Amino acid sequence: MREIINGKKICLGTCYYPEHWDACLWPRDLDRMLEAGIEAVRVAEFAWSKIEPREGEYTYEFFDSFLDLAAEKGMKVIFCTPTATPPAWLTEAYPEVLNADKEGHLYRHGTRRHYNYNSPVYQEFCRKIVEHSASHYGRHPAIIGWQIDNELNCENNEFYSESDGVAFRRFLKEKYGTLEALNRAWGTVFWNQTYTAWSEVCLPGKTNSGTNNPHQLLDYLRFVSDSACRFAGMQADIIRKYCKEGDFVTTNGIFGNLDNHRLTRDSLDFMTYDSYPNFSYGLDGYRPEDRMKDRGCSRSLAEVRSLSPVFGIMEQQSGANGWTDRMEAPTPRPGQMTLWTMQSIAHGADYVSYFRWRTCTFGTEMYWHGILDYSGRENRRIREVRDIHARLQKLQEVAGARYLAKVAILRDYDNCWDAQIDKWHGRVEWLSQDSLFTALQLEHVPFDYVYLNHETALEDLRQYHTVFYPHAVILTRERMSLLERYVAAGGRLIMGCRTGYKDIDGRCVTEYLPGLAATLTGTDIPEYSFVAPDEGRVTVDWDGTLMEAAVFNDLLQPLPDSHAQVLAAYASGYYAGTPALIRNLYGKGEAYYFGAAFSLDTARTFLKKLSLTEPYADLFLLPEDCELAVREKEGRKYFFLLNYTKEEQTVDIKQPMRDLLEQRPVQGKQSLPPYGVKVLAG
C-alpha cells in the first residue's frame, strides 16, 4: 500500500534541498520537521550535478548519505528526476538540447526548464540519469515515491528548436499520413500556403503580419502536449522498472499547452499540485475589486481533482514569495497557512507539502520564503505548521473521501487551445469561465470540472444533474452523441454562444449554426454579432429579470418540429425582441442554448432560475465570503466552511452537527474568525 494518498490518512510534508545546506544541518532539520508533524520531504529535482557531475561520471554518495539519515530518523522521501535543470557541462557540449524562441535564438544556461523535449541528445541523457538514479536509489527504504521532472511546461510551453521542427513534421506525418490530408485540414489553399514536400512544413514562426495559420497553431499546441507526455512517459517507464512495490510516480503542477489528463492517465499514479494562493495579493496584477483573490485557487484545485479525485499538494505556500525580478507576494497573515491547507484538503488533497523548509540564501528564489527564514530561527509559521498537524489528527476519517458535486463545467483541450489562439473564441471563453466559477462559489454550489475525451463515458456525466458547456466552439459527433445520451437520460445541459461553429481542425462548418448542437438544443442561428461598443450593455429579459448578454450575441430561432421553447429575448440593441435563450426538451432531460457569454450577474441569474443556488440551504446559512466544500466517504458527508476574509464571519448551522476540529457538537450561529475554518460532520 502507498505510504501517502492511500485513503487512510491525511499528512504533511515539505520540500527540502540538502544541496543548499551544510550536511551538519541535516539532522537537526529533520528532527525539527518530524517534531512539527512533517512526515515526508521532496528532494533532488534540481540536483543533476550531485549524481552526474561530469558526463558519464556517476556519484551517489551525496544522496546516499542524506537518504540513510532520513531512514535513520524515520523521514519518508519523495525522490525526483533532476531533468528540469540540465547541468552546464551538458548544455555547453551539446547546445542542441536547448530550447529556442520563435526566431530560433537559443535560451542559455542560467535558469531552469531551458531544454527541449525532442532533442534526441537530451532524451538520451535523461534516460541515463533517470536509469542511474532509479536503479541505484529505487530500493532505498526511505523512498516512498518519485516525482518526474518539475512543473512540466512551466516557464516555457512553446518550443522552437531544430529538434522540435523535426519532431513536429514526424507528429504531422503520423496524424495525417499524406500532405494532401494536411493541406485539406489546414486550409492551405488560403493565402497560397499549400505544401508540396514535407520539408516545407515547419513550426509556426515569426511572420510579417504577426499571425500564423490558425489550424497549424492548433496542431502545434497538440504537438507540444504530445512531446511533454512522451517525455514524462519515458521517465515513468524507467522508474517503474526499479521502484519498490507501493512506491508511486507523480509530477507537480498543471500548466498550459499540456493534456494533463493524458499525462496522468498514461504515466502517473496521481497528480500533485503547487498551490500559491497569496499571489492574488501580490504586486503583479493585484485587483482590489476581485472578490475571489486567494479563494480563486479553488478553481485550480477543481482542475486537479478532475485528474485525480484524491490528490496531493507538492508545494503549498508557506511564506512570502517572489523571484528577484518578478512575482512578489506578501507573507501569509496569521491563519492563512491553515486556511490554504484546509482549502486544499477540502478539494481532495490528502497530502500537503509546504514549499519550502528553509528559505534559500542565494539565487533567483532567495525571496521565495519557506516555513523558516534564512537563519532557521523559531518563528510564527512553524508554530502554525505544528497547529495544523494537531488539527489534522482530528480529520483522519476524512482521508480518501471524494469531493461531492452535482453540477459540472465541461471542458476539452481542443476548445481550451482554440480559445488560446482565436481571439473571437477567447473573448467569450475566459469571461464565461471566470463568471461561472465565481457565481458557483458565491452561491455555495460545489462543482466539478469534467474533461471530455475519448474515454469519457455516460456514467461520468450522469452523476451531475446539471452541466455547463459554455462555448463548445469545436464540436465532434462523438462528443455530441455523449451529450445527447446524457440529456436523453434526464440530464440538463446549458450551452452558450458560438457553440458548434468549428470542426476538429478548427475550420468553420457550413451547416446551419449551432452545427452539430442544433438538434439537441432545438436552436437555429440565422445571424450573430459581437456586441458593438456603441450598443453599451445589451440585456436579455427572462420572465421580467434583466441580465447581461455579454461580448457576443447569437440571434436565435427555435427549430421547427422540435420541443424548443423561447424563454428569453433580447431587450436592447437593434435585435430587441429576438430570442436569446431557448430550452429544448430532449428525451427525459433538457438542453438550454443562451446566445451570449456569461457575465457574473448572468451566471448567477442562471443558477437562481434553475434552482441551483444554495443546495445545502437546509443545513447552512453562509455569507458570500465563505466557501462551502463537501467531501463524502461511505455515505458520510464532511462540510468545510472556509472564511477568506480578515474579518470575523457568522455562519448559521441549522441542524445538529459535529465540529471535527473542536471535537464538539454544534448548532445555531457560530463565529468563523478571520481566515477561520470549520469542518463538520452530520
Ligand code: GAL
Given for the second form:
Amino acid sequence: MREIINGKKICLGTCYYPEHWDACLWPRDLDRMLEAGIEAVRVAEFAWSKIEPREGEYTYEFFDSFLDLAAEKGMKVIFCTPTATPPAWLTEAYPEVLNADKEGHLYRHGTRRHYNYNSPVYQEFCRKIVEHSASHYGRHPAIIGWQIDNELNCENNEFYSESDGVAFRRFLKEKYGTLEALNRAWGTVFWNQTYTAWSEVCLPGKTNSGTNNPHQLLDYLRFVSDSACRFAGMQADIIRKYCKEGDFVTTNGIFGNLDNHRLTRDSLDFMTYDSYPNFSYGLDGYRPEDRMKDRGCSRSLAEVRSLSPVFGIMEQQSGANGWTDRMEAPTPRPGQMTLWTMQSIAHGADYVSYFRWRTCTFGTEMYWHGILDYSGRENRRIREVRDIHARLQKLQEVAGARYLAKVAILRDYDNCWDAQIDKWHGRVEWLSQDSLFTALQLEHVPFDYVYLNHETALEDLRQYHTVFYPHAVILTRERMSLLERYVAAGGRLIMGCRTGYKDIDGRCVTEYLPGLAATLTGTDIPEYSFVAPDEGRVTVDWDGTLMEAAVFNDLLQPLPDSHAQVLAAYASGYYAGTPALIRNLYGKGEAYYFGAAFSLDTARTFLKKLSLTEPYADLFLLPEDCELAVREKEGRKYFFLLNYTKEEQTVDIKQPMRDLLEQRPVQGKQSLPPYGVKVLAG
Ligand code: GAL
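Follow the form predicted alone with the form predicted in complex with the named molecule, if you could.
Everything in the complex follows now, all chains and molecules, and the chain you saw is the first one.
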C-alpha cells in the first residue's frame, strides 16, 4: 500500500537539501523534523552532480549515507530525478542540450531548467541517470515514492533549440501526414506562407513584425506539451521498472503550455502541487483591489483536483518569498501557515510538505525562507508546524474524502492555448475566468474544473447540475455532442460570447455563429462587436437587474424553430433592445447563451438569478471574506470554513455540528479568529 495519499491519513513532509548542509547536521535535522510531526522528506531534485560528478561516473555514496540514515531514523523519502538541472560539464561538452531563445541563441548555464526536452543527447543522459538511480534505489526501504524532474515548464515553457525544430517537424508530420494538409490547417496561402518542403517548416521564431501564424502557434503549444509529456513518460517508465510496489511516481507544480491531464494520466500516480499563496502579498504583485489574494490559490487547487481528486502538496509555503532579484514577499503572519495548509487540505490534499526545512545560506533563493531560518534556531514557524501536526491528528477521518461540488467550469487545452495566443479570445477568457472564480468564492459555491478531452464521458458531467463553459471559441463535434447529451439529460449549460467561431485548427468557421453551438443554445448571432471604448459600460437589463456586458458583445436573436426564449436585452449602445441573453430548453435541461464576457457583478448576477448562491444556506451564514469548502466521504460531509483576513470574522452555524479541531459540538454564532479555520462535520 502507498505510504501517503492512501485514503487513510493526512500527513506532513518537508523539502530537504542534504547537499546544502554539512552531513553532521543531518541526524539532528531529521530528529527535529520527526519531533515536529514531519513524516517524509523530498530530496535530490537538483543534485545531479552528487550522483554523476563527471560524465559516466556514477556514485551513490552521498545519497546512500543520507538515505540509510533516514531509514534508520524512520523518515520516509521521496527521491527525485535531477533532470531540472543538467551539470556544467554536460552543457559545456554538449551545448545542444540547452534551450534557446526565440532567436535561436542558446541560454547559458547558471540557473535551472536551462535544457530542452528534445535533444537526443539530453534524453540519453537523462535516461541513464534515471536508470542508475532507479535501479540503485528502487528497493531502498526509506523511499516511498519518486518525483520526476522539478516543475516541468516552470521558468521556460517555450523552446527554440535545434532539436526542438527537428522534433516539431516530426510532430507535424505525424499529425498531418502531408504538407498539403499542414498548409490547409495553417492557412498558409495567407501572406504567401505556403510550404513546399518539410525542411522549410520552422518553430515560430522571431519575425520582423513580432507576429507569427496563429495556427502554427497553436500547434507549437501542443508540441511543447507533447514534448514535456514524452520526457516525463520516459522517466516514469524507467522508474516503474525498478520501484517497489506501492511506491508512487509524481511530479510537482502545474505550469503553462502543458496538458497536465495527459501528463498525469500517462505517467503519474497523482499530481502534487507547489502552493505559494504569499505571492499575492509580494512587493511587486500586491493588488489591493484583488479580493482573493491568497485565497486565489484555491483556484489552482481546484485545477489540481481536476487532475487528481486527492493529491499532495510537494511545496507548501512556510516562510518569506524572495529570489535575490525578484518575488519579494513578507514572512507569513502567525496563523497563515496553518490557514494555507488547511486551504490545501480543504481542496483535497492529504499530504502537505513544506518548502523548505532550513533556509539556504547561499544562491538565488537565499531569501526564500523555509520553516527555519539560517541558524536553525527554534522559531515561531516550527512551533506553528508542531501545532498544525497536532491539529491534523483530529482531522484524520477526512483522509481520502473527495471535494464536493455541484457546479463546474468546463475547460479544454485547445481553448486555454488559443486564448494565450489570440488577444480577442484572451480578453474575454481571462476576465470571465477571474470573475467566475471570484463570484463562486464570494457566494460560497464549491465548484470543480472539468477539462474536456477525448475521454470525458457523460457521467463526468452528470454529477454537476450546472456547468459554465464561458468562451468555447474552439468547438468540435465531439465536445458539442457531449454537451448536448448533458443538457438533454437535464443539465444546465451557460456559454458566453465568442462561442463556436473557430475549428480545431483555430480557423474561423463559415457557419452562422455560434457555429456548432447554435442548435443547443437556440441562438443566432447576425452581428457582433468589441465594446467600443467610447461606449463606456454596456449594460444588459435582466428583468430589471442591470448587469455589465463586458469586453465583447454578440448581438443575438433566437433561432427559429427552437425553444429559445430571450431573457435579457442590451440596455445601451446602438444595439440597445437587441437580445443579449437567450435560454433554450433542450431535452430535460437548458442552455444559456450570454452575448458578453462575465465581469464580477455579472457573474454574481448569474449565480443569483439561477439560484446558485449559498448552497449551504440552511447550515451556515458566512461572511464574504471566508471560504467554504466541502469534502465528503462515505456520505459524511466535512465543511472547511477559512478566514483569509487579519480581522476576526463571525460565522453562524445554524444546525448542530461537530467542530473537529476543537473536538466539541457547536451551533450558533462562532468567532473565527484572524486566519482562523474551522472544520465541521454534520
Ligand atoms: C518552486 C521550486 C522550488 C523553489 C521554490 C521557491 O517553484 O520548485 O525549487 O525554487 O519554488 O522559489
